[in-house]
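In structure tokens, the next block holds one chain alone, the form predicted alone.
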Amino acid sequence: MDEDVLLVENLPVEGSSPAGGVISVWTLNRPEKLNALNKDSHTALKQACDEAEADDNVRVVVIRGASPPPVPEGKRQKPAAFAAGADISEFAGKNSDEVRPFFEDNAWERVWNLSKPTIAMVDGFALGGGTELALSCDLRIASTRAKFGTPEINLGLIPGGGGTQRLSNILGYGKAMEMVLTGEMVGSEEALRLGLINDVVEPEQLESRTMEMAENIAKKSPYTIKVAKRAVRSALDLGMSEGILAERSEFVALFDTEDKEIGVQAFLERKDAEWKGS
């Protein structure tokens, strides 16, 4: 595996509690291929997920794409990309038996199942598997030049990394069907209007806006954040009545945690909470 296909940097969060909290920034690092996802990308992402899950200091994960490298004068500059889909060269000549194991143990589901909050920082193209990776994250912040799409239909395929399901949950049946059947791209402003992304900013503001949100979340109680993510996710799997019962159960159980009492007392005393993480 190419060890440089994913760069991981843990950035300290000042004022986090318990102390030592970091934001783990993962950079897809195949800029010459517009950060297209290949087998090595998936292996590296799955390993990063395992390490982040096991590290209590990791409070938030941010996933981004590497910027295009500079080119000699007179040469055409490659566009910005979060991940411009899958590496299609790996599809050629493969049959269902050969691809099934890869898709049954893929990075999209591993990112989706992280207990830590995840943010996709999308600059430029997020197509096919790139859109699916962004959808596997909890939050998505995009630049004004971001473009999303599921062009698999043009290859005689459909999205295979959860795209049909997550798009339907976020956009609704009609718009999800339109994106999947036409393969057409959606710009950042329309993506914001549709609820596909949480915010859109100019490219030069993308990193600061993303890190601002990540730091906000990272300073909360890490235990309560996990519970909150689990409760919101239950809305996707349960009906309204069961979901409300699940939420109530999570809420009531938090009254037995140290962090509930710390948070309540900090509010009453008008001071910052010093979380214990339990």
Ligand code: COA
The other form holds:
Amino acid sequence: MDEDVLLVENLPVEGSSPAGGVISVWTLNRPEKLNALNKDSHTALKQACDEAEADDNVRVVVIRGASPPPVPEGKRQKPAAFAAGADISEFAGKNSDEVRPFFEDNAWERVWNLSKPTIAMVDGFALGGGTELALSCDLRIASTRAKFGTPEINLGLIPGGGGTQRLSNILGYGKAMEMVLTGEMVGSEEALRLGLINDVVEPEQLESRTMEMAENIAKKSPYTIKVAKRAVRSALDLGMSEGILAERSEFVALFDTEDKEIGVQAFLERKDAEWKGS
Ligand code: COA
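Same protein, different state: after the form predicted alone, show the form predicted together with the ligand.
Following is the full complex, with the preceding chain placed first.
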């Protein structure tokens, strides 16, 4: 496996409690191929998910794409990309038996199933599997030059990393159908209007805006954050009545945690909460 396809950097969160909290920043690192996701990218992402899940210090995961390297004068500069999709070169000549095992254990689902909050930081192209990876995250912050889309239809394919389902959930049936059937790209202003992304900023501000949001979340109780993610997520799987019951059960159970008492007392005493994470 090419270890460099994904760079993992754990950045300390100042003032996190319990102490030692980090934001784990994962950089898809194939800028020459617009960070297209090949087999090694999936293996590396799955491994990073396992490590983040097992490491109590990891409070938030941010996924980004490596910037294109500068090119010599006269050569064409490659565009910025989060990820321009699955690596199309790995599709050539393959039949269903050959691709099935890969798609049955893929990185999109592993990111989706992380219990910790995830943020996609999207600069430039997020196409096909790139849009799907962004959709596997809980939040998406994009630059003004970001472009989303599911162009698989142009390859005689459909999205295979959860795109048809997660797009329908987030955009609604009509717009998801339009994106999947036409393969047309959506710019960041439209993506914001559609609710596909949470915020859009100039490329120069993308990192600071994303880290600001990551730090905000990383400073909450890590225990309560997981419960909050699980409760909101259950809205996708459960009907309203069942979902309300699930929320109530999670809410009531929080009254047996140390962090509920710590949070409430901190408010009453007008001081910062020092979370225990339990
Ligand atoms: N898989 C494999 N390689 C890819 C790729 C992908 N999904 N997307 C881009 N690349 C490669 C190109 O082949 C090219 O490689 P090369 O320099 O060795 O020839 C390099 O990345 C740069 O891409 P290029 O197409 O030259 O850039 P561009 O600015 O002309 O166009 C895109 C950018 C994103 C519009 C175009 O690359 C594209 O359409 N990519 C495929 C998107 C897609 O269909 N994704 C869904 C896959 S399921």
